[in-house]
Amino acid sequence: MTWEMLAVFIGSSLRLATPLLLGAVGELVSERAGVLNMSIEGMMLTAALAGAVGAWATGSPEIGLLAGLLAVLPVAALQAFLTNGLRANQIVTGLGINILVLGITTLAYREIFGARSRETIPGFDKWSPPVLGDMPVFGEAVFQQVWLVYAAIGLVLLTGFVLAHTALGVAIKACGENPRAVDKSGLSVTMIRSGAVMFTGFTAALGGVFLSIGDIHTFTEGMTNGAGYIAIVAVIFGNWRMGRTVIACLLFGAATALQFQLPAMGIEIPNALLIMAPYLLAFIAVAGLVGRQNAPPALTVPYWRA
């Protein structure tokens, strides 16, 4: 593999990893905080399709970002109320939600752009920052990227302080913990957890506009392709902590980036054993293959006030 060869390699690896690293902060965060939030994977395709459809309609990125994070509230709303509102089973009613987008987003989709339309939308474009951008060999192939890709970097680190350095993160880590502490410290356990839903969603949209509208400036029907549940298995993979879900998120990316390299060195390897390569390597974090799990004891439990 030559130098150019391998900058290739980790830049796209990381573009390939925004997407599934904007979705596992959220979600760890929620999971954190005892809400397993299995929705996250109709919160992105709702932003990709919302995203897109609002920078078509405007000519302007900027535009379709604002129109994916609006689209995401109800979708997320709905999430927060079933798990915490109504005390529903959070890993049925995050698959039902994610069925439901699934065919209000195809249906939306065919109406709008036609059944088999690949129609160019506008996008975000690339950019890389000063000094770095100027570096030879990797600085192009790696630093040259959406700005959502730097977001994603500065999200991870300011999430990662807040839950390790504030009050705020101590009550969403107890959330997950000792729900009933909570209750008596006088913070409320449901507005916390529906907070942490929120948020999720949030971070999902920025991760499913980038699909859309950063990435490849087009929208297909399913188009995140399971990305939510990979970002899911992304954070049991890192043991529910930011350092090592951040690079599990990583180590899919370039799981996925693969897929592209090997060919191009001229490896051959079946290319469905490349494709697959990520959903296995998901396959063994959740079968308990990379360590002991040690999730937050109140994860996917109802709370109910004494």
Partner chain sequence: MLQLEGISKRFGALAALSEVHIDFAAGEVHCLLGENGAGKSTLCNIVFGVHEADSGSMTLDGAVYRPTGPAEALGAGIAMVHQHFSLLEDMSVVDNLILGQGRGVLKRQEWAEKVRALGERFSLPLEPFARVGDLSIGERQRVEIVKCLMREPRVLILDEPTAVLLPDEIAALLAVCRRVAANGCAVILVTHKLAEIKQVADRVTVLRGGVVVTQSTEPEAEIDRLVEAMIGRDLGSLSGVASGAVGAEGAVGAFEASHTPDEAGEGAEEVVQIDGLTVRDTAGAVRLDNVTITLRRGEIVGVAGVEGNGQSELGLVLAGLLPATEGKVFVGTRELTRATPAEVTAAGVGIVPEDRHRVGSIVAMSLTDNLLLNRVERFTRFGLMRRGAMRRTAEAMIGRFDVRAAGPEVPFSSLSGGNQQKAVLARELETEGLVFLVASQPTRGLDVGAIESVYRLIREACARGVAVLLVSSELDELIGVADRIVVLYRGRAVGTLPARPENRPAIGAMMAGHAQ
Contents of the next structure:
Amino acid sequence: MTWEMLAVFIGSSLRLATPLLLGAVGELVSERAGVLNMSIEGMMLTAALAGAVGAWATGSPEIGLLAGLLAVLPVAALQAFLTNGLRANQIVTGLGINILVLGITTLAYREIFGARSRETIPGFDKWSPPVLGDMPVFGEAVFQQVWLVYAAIGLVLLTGFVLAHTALGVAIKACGENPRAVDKSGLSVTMIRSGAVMFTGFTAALGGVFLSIGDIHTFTEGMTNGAGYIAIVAVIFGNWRMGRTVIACLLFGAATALQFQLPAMGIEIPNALLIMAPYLLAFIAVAGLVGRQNAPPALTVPYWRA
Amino acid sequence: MSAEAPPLPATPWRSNLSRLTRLPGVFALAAVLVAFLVGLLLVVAMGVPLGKAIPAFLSGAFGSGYAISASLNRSVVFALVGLGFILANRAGLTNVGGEGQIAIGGIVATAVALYGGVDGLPLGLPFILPMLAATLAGGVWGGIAGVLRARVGTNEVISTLLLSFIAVWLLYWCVQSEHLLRQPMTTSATLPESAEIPHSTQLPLLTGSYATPVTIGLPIMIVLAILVAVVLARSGLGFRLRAVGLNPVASARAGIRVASTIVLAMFIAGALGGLAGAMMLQGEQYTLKTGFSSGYGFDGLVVGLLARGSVSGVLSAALLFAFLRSGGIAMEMSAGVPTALVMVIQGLIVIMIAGAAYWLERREASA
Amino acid sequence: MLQLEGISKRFGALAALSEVHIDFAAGEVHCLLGENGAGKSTLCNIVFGVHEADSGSMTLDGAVYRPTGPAEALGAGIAMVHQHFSLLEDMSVVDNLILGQGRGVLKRQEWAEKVRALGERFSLPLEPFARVGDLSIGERQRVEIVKCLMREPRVLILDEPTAVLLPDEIAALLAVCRRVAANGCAVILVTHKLAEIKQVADRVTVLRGGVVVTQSTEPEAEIDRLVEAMIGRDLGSLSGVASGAVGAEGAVGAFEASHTPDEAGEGAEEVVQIDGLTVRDTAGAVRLDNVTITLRRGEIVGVAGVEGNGQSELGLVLAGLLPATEGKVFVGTRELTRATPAEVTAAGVGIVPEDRHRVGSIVAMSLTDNLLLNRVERFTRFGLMRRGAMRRTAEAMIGRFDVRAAGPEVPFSSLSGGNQQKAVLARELETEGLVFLVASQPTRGLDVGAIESVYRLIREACARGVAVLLVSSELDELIGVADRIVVLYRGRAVGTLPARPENRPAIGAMMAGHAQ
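For comparison with the form predicted on its own, please write out the form predicted in complex with its partner chain.
In what comes next, the whole complex appears, and the chain from above leads the way.
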């Protein structure tokens, strides 16, 4: 492998890991608060479509981003209401929302774009940071990215700080460990958990928008194609810790990048195996084959005061 | 003293409503009706005249012997997955792995039908053996999740979901690779799918006519449904499933083998999924291709969920969804309404039922 | 300071509180006395905003006080130490205090200083950065109290705080109550132990069946009257065990041991050998350390100890729910060291688990199902349940053991605690070939009537030659019922003494770790 190929590989791994990273950051917060958000897949898909529509209609990817963020609001609010208001089964409602969103986005896409489906959609331009971007070989291949990639890195650091060093972080983690203690301390479990779900909606929206107008500048039906599930899988594989979750996302991004890289290098590994890799790795992790799992004790358990 | 507590305000309509909503059937029906209504509104919003969409839907669902037969075959698949779901659910387990169990069933049935040397066997064995093998394989696939739950404590929702993705990509791999199940590549245009399974391994049709292709899958499913109903309502296994589902620790103390009950429940659920996969392959598709399971596993999950634990609920929901899908496909073809509409309706039903379920149980508990 | 006027609360058909009037004054320790189910916890939960009263009103410093949740109660200066801790075990002491009180970016060192300062002021020492999961029960309770005191409350509620503490710790806690009250706080102490009332109460309110039956400002002088009010009976009509159960032995004078050790038991054959039993938990900590106990036919051996000293593990190992790391268990000639629960039952061992709802029964199933839970296969023919036969058997048991229920098919959850426990006992006593009964905390949470029934049933079994291992944290009960008492401390059997009232101080000392 040449240095150029390595640079391209690293750059595309980072690019492919970004939507996972964005999704997983929110999902991690939500799961630490005790809510498993299966609907992250639907949230990302919603934002991907809304972002594409917004950018296409106005010509501005920034407005597309805004549209994506706004469109996710009702989806996230619905999930928050179902899991924290009605205390419904988190997983089943999440899957239900995903089915619904897949249906609605497909209908809306056909209604809006119809025959014009091959039109290109204005998307974000790439940008490279000073100094790093000027590096030989790696500068352009690795660091020239859409700004959302850098936003994702910033978001990871910020979220990590909040979880570890603020009162809010303590309250969020407490909701996943012992919601009764949170309630008795005078904080509202419902509010914190709902906020966590809304935060997932926010980061998932960034991830979804990145998919449609950050990365490939188009929308296709069901284009998230499991990216949201892989974000959940990354959190599980990351053992509900920020550092390991980020590593999992990068690993999964690299596995996808390899699908394109390996044939170019003349190495034959079945495509299916690489696509399957995240699920397989996560399965090995949840099967307890690699160390102890530290899932938040109250994950998926609805909280009732009495 | 208790008589002095202020009486609740008398609101007869309210108590009637609560009595109604406590009947799961009535509530499910209401959810279905609301979802359909939304579906109709969407059709109108899309500018398709109802006068065109509804007849297209109806003729797709009930318009011909062929249409009805296709819907019935589809309902068999949904019902099998749904039966597995409610059986495992009785033990407190949520099997969301129907999709993967169907895929595994399809793979194994294809492998046995094509390469298992069953073609020349007598007594219907050519079509029975692939089905049995697929049932067993699906059972093992589901059983893995059961073992993990019982031994390691892994949440079966996560494990069955992951196993589903793994199985679906395994199937993709099988039909992409000539070393596995892909048909021999004769030209560059050879599709990435398996060869067609021999005629003897295809499920016999009840009427013998391809105009009404209801397979023997239907009576098999009905027998299994009765079996599941008896197991749940009357059998010692049904008692154990219920006990384990309600309180595994107390069940263990009372001498019930909790781990093996959990594994068995997941095995049966997976086996029914595997059988469903075999029936899809041997009764309808005849070749294995990418997208084989086509969301039937998730539909089956929704059916199981809608049924709220009753076999008759599974059967009615399976029929409903099967005809809904058939009608939806016809609507797309002749009225230009995307089948995605069916997904909207299904999604709404799941959300409403799941959203209300906990609330209903809560009220039942406090009543 | 805090006035309750005409508070009523119903849960379904049950009137938990009816027309309760109480005044809580600043600087006073006000004890709420009552049996389980008398409504004490409900009352506290209403004051703390967990439940809303159906009718009646509260005033705090003359202003209407109507909390809709704990947040408002805390805001109004009312804090509560709950019977069950709600702590974050995976986090540090400091983080537990920060929850709900910290804001923004944390300065954990400052919080640690506050913990140390408060600890000094009220004699509640705590290591601020210790992980709560690693603390002892007593230390965890200190965390809960410090959590409350940090808010500088005007009203401090403590719901049965002493149930889990050692004698020394109880004394320290009561001293803390006094000190907090001296600071001008109204302290509400919920208890059913008379000794505590004598030590600390300025005022006592007695609840029975959700009604205030009497109040007293001189509790020490009126103890007998208060006890009678609490149980609704004359003290003279109580058996010794039952009076022990309410802790009234001081009140009735000389303790009357109603079970004289069976002298014949001395020579009877040994039926149960527990030999060198050791249990380590998954973290490797020793929970049960080389415990050896032998029981003869017809003998009742009590196991005393403060909760968390290995009794639970002992019960679980004997029930077949927890594998022993080392040691052996023999019942008769059968080895049950690593037996499954089914094998334990088949060997003629009945188990009354300490947790009635989690381990002893399946509350969502019917009474019949629960009565026959451990022998369903005997009511199964060709894989199908024989419902008729089950019902007949259950009805017979219900009659014989006097289980009060609306019918055999009602949900177990609809039974009162006492009847639930009688049903569990009925099931275990009907174990085929019963030779050994393990009863863990069999009277916890029961009223006096039910306690008497439970001990009558256990005694009857004993008279039939069954060996009984009775695990209880109520020392007075053990002294009344058992023949001899084994004391567990930190997982070790630190001593065995005959169950006589005169041995009470010695046993108490052993429980606290002062081994002779």
